[in-house]
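One chain comes next, on its own, written out as structure tokens in the form predicted on its own.
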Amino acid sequence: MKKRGVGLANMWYGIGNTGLPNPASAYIELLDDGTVIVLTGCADIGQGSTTTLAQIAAEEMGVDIEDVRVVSADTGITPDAGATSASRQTYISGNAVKMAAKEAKTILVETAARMLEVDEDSLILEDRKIVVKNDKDKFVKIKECLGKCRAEGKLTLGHGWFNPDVTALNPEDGQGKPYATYAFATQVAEVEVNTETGEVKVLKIFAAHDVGKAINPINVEGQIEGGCMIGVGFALMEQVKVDKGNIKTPNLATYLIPTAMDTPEIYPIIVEDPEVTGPFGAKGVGEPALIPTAAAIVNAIYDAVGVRITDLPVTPEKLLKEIKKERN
């Protein structure tokens, strides 16, 4: 017999390194084309960082993210940046590039003031140009500022930095300020389970993460879908057996992980919920998105078939032997 069960599973999630001192910093330059030249030391494993910190300079500095190249991650030429872990590299080398484009821009801005003869807080810079605020007619291109610029021997360079506001744990009594924002989520899934095999089929997860600001929408939801699935194998899967000091599931052939055929449907939901101190509201989704999943399953489970397993992974024959003892 086949039995459906639904669960629910929340979860919140400090960004950064508990209570320690975590800095990243980034430099840019503005070139005589226009070019956005960011130097960052986020090292991109496939989160998507690149593409986040390029759309963040892109933002700052009013120019295409075409227009904006990122080196990252090479010891020889690029500013520390801190590990890429703790969901930390969005909120916290955002923040340092940002800066650093506020800084890059300083000298176009000054001297866009002058050309156009207005305040220096009336510009803002926005599809390639610096305009009035209150007058988008009157403008000049950043190109044609940049000549300026050059002309009179000035170079436009940023620097930035940013290490978040925490405080390290009293180890008398472990209060403190561990982190300086958290995420939050909620994940709800749909199983399967066949009564007979112990066998669980994943049928969909939804799943509502705050991330402060979506700055790629589209990476976001890979990076949530990705993470419910390294859900899906910590609940029902991945499992390192040892014996003796020896590992005995080395490989993807003993050590089991989700497949396409094992990915259920997934939804994605995306709460944005401005963190202040993130770049334009924004704050890390990496982590997050794999901690409530194995939660949910198992709390689906109990709900299916009213047996309560506290200890992962969930395999069919760990779960037949606890539903024939519920039986009994």
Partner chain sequence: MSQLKVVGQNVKKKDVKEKVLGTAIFAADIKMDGMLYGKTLRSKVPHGIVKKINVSQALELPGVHAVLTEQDIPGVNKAGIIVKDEPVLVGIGQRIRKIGDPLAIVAAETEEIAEAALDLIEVEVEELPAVFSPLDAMKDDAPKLYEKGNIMAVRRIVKGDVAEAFKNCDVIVEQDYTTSMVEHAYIETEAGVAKMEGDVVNVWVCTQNPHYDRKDVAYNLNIGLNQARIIQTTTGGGFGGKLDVTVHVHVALLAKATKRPVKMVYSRRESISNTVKRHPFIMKYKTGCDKDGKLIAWQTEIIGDTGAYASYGPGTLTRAAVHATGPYEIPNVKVEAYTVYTNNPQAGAMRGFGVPQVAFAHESQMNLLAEKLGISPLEIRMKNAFIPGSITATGSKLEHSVGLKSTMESAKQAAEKVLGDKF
Contents of the next structure:
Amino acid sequence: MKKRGVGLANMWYGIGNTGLPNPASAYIELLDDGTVIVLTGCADIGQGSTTTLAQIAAEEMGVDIEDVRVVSADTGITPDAGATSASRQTYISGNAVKMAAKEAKTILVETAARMLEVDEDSLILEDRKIVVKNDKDKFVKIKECLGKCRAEGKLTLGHGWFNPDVTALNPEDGQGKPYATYAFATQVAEVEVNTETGEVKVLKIFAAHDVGKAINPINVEGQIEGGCMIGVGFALMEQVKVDKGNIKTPNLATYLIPTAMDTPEIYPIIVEDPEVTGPFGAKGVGEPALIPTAAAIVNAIYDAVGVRITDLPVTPEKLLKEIKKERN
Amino acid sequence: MNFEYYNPKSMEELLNVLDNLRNYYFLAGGTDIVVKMKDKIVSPQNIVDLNDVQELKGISSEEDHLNIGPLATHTEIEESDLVKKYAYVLAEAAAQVGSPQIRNIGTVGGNIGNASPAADTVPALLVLDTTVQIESKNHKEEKNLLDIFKGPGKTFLTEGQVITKLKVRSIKEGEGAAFVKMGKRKALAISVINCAVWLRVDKDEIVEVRIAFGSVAPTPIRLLEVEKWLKGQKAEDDVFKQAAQMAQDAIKPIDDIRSTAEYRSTTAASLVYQGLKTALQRAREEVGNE
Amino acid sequence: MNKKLIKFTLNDKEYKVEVEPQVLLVDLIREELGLTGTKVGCGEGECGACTVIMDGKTVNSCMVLAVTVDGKKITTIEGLAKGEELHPLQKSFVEEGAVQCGFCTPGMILSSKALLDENPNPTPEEIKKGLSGNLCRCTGYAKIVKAVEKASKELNK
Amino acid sequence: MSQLKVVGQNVKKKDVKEKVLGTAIFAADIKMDGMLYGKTLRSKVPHGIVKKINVSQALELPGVHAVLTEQDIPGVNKAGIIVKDEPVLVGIGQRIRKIGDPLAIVAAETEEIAEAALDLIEVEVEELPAVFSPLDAMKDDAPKLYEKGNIMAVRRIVKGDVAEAFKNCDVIVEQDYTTSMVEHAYIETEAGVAKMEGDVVNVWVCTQNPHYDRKDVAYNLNIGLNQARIIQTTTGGGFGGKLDVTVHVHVALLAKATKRPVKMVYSRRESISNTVKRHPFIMKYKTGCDKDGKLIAWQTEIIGDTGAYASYGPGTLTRAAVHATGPYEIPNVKVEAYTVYTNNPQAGAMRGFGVPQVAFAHESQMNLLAEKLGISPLEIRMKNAFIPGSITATGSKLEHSVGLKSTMESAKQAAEKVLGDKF
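Output block for the form predicted together with the partner chain, input the form predicted on its own:
Everything in the complex follows now, all chains and molecules, and the chain you saw is the first one.
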């Protein structure tokens, strides 16, 4: 017989290393033609940090995304941005890039203010222009302004670094401020359990994540969907089997991860509760995406068949045994 | 990997090559042998590539059976109109093998030759009472498929012999069949246990039945005792449940990396029950409705 | 070693090469011919990163001996775009966010292409089945399935 | 604030075109003139002392350009993210702590020759008793992997008085939980190429942290940090598994020794067998609340098997401890988290970093409590959820951006739209 159930789980996740300094830095250069180079140590491993950082730079500099080139993760060229881990790069490197951009544009704004004969405070950068906030017809193109800067012998460079505001944890009682900000999430899973075989099929996952601000919504969704599937694997099938220190599952035929056919329908939901210290309000999403998934699935299995598994993964063998016990 | 490579272009050439060669492995789809060579599980001196021997290919029908070339790929079987009509249980099993890429080159003959206890197509072939034609240079014989498996990875075929044809009994009116598989995930999964069922009914009576299992013994097996008991019984739920229990008692599976003996025993009953039910339902439909 | 001369078509170009019989198709493509878009993720036919299309069907090139492709037609990821213009599948993978690390991407796109060539209007379930031999650890597959749906619409226009 | 123009947009990934064209260069795709191929000889025993390593036969094999052992390392012969406890190569007289510990590295003209050379290296190891369960490893009489013992680190978090508080609870649930060891299974295995340029060693490698790798390469080669250049290649997934050094120092040593570019690509088996994993956890949970479902006391003990070397172990267990209570405000909390060495494969960082394990436990506890109270799982969470102003177990005040109630509402609404009323 097939029985369905629904389960819910929450999570929280501190962004950045726990109670440790973990700074990141970045350089920015605004070139003569109005294009931008960002130098950052931040390693993009597919999650899309290069793109996110480019968006932050473009927004801050008032240029188009196409105008920004990010050179990343080369210790011969780029400054240290720390690890791509702890869901920290959007928040920490994002802030570093934003600060670098801010510094690079100060010369520009100062020059433009003189060109337009207005206060520096009245200017904003957008659409490759330096614009008077309350009178958008009044502007100077960034490229023209750069010409003026160069004529005056001024370069437009910026450096930024950011270290989250944390304190070390007291070794005795663990008290302290381990993170500057936290991501939060709730996931709901619907499962179908075959009570004759113990097989679990995850049908749907509703994954709501508070990311502060989604710099790139489609990439945030991608993180959520991918995370959920690592969570499904963690919940139902993944297990490195070790016998006396020897791994018995050394290939992808014995260590199984979910295939396309194992995927449920995933509904990523972006919640934006802005983080005031984050770049444009952003926090992080990489790791949070998978954290509540297994718990939601286990709770859904309980809802379906009244059996609570406390040892992951929930293999059909394990579940069927418990279902039978429950029956007797 | 270090071997001599032979690719005969005809059956005659193939049989000549085999007649003179020792310590060789066949190359059909290669999905098994190439990996085994890479991992140094086997190190053959010679590889005989069968892919250019046209006589080993193709699917055709005769009055009461299909002739399937051992080099037919799982995809060809899955998509063949003849198989879908007269041996649909085999098409279902072939569709469950590995992944599209593996089905595209992996062959039914290879699936037999590897003698994997977990092969998906074999139980389906067994319940369709498949006969294999085996040839060597001066000899040709036919054997029931069940009689060629010796143990895990081993067949009774000797050097010089090659499977040249599968004769697969067609499913006729009043007959139905089903294939059920348990894997650890929905694709790219080697069977934890698989089961094929075929039966013929006359009104409410089971006239004939065949049940085969994979992954519960050193070779794919038939449940001859259970089949015997079922013969003449009424085709109804209670009987199927009893048969399922008998099947569970009849098999002696083991623990391995994929699952436990206990789990295989328990689910065997469920598979047989499910298989019988589905097969019956299909027997009562018209042939070719699948 | 007894090298064998093989002739085959790769991305619409004729090739004649001498190969030792133990050379794998993936090594021929990557090492000898320098087309590194075809990836090796497991070497055992489990991940699909090395997928190429051979005579219209996808195969894991890590399990195919190069010597056996004599007379066959092979397509790798490098054979899809026409100059600067991306294939509709490549375009939809870009637009739908179906690419993260990119390592499975060439194989995914080729499996998608073979699927759409045979079945121009697949359902999401058929797409999942068509891609079931290609593992992806980053995306959770959702956006990949969407990208294939989108390309199918584009190709049917 | 003016309207955002680029932030918040579905901008196409900067590197995506190369990836769909197949022209993105991953480390394994790199080919250089004169490039050699590296392979690693590894321990087959989980615990022992190396007595002998004889490389002379391997060196004589035609096509072999270098066979290096611990004696050939000019620098510290140490790696490790948090604690430098991991040998780059285990030398004679030194200790093997897991199956797969590297003993020698070879550079040769082809991968096949390099592999053949590995077979020619003679190794003798005196085996030592080994320990594979963290619970056993914590016992006084367990075989010790390190002089200071097998308990690598203990993290304690104490808020209020749990012992006293449990007396006042109306409902208490106690339950143990365990989780499995998990593999990252990125589709790209570890790979890198090193090449000397003047006195600088360049290493092209898939990595999550080039600046960290630089230190391990420089300190082991005994060169300045400015002489080690790490260039991240397009990286085929990481999930925490590409934070530790794998091929990095080995290719750099071989490139320096041979004065030729050297490439190493791990096979899938080598990758799964030898790189870090998600920590398997053993967790004890005791949770109590009042009759309204308000959490009063929370006690958790976590034991994480970090295997032979620390990697990110202490960081993982610290994070797990901090997150052990879930996103709920509780006046009385006691958490103890142990990072324990065993002769198992080493565990390190993996996406979630100890939190997926504790989330499984704390979210099971919440449901158990709700059931005992006869309220819904959502209700008990709503009652205890962090809000702005909440104080965590480490005593920090959450000031802003605490969207938990919103995520609960949003998930509920989305699920109800599809599934109907389930809450």
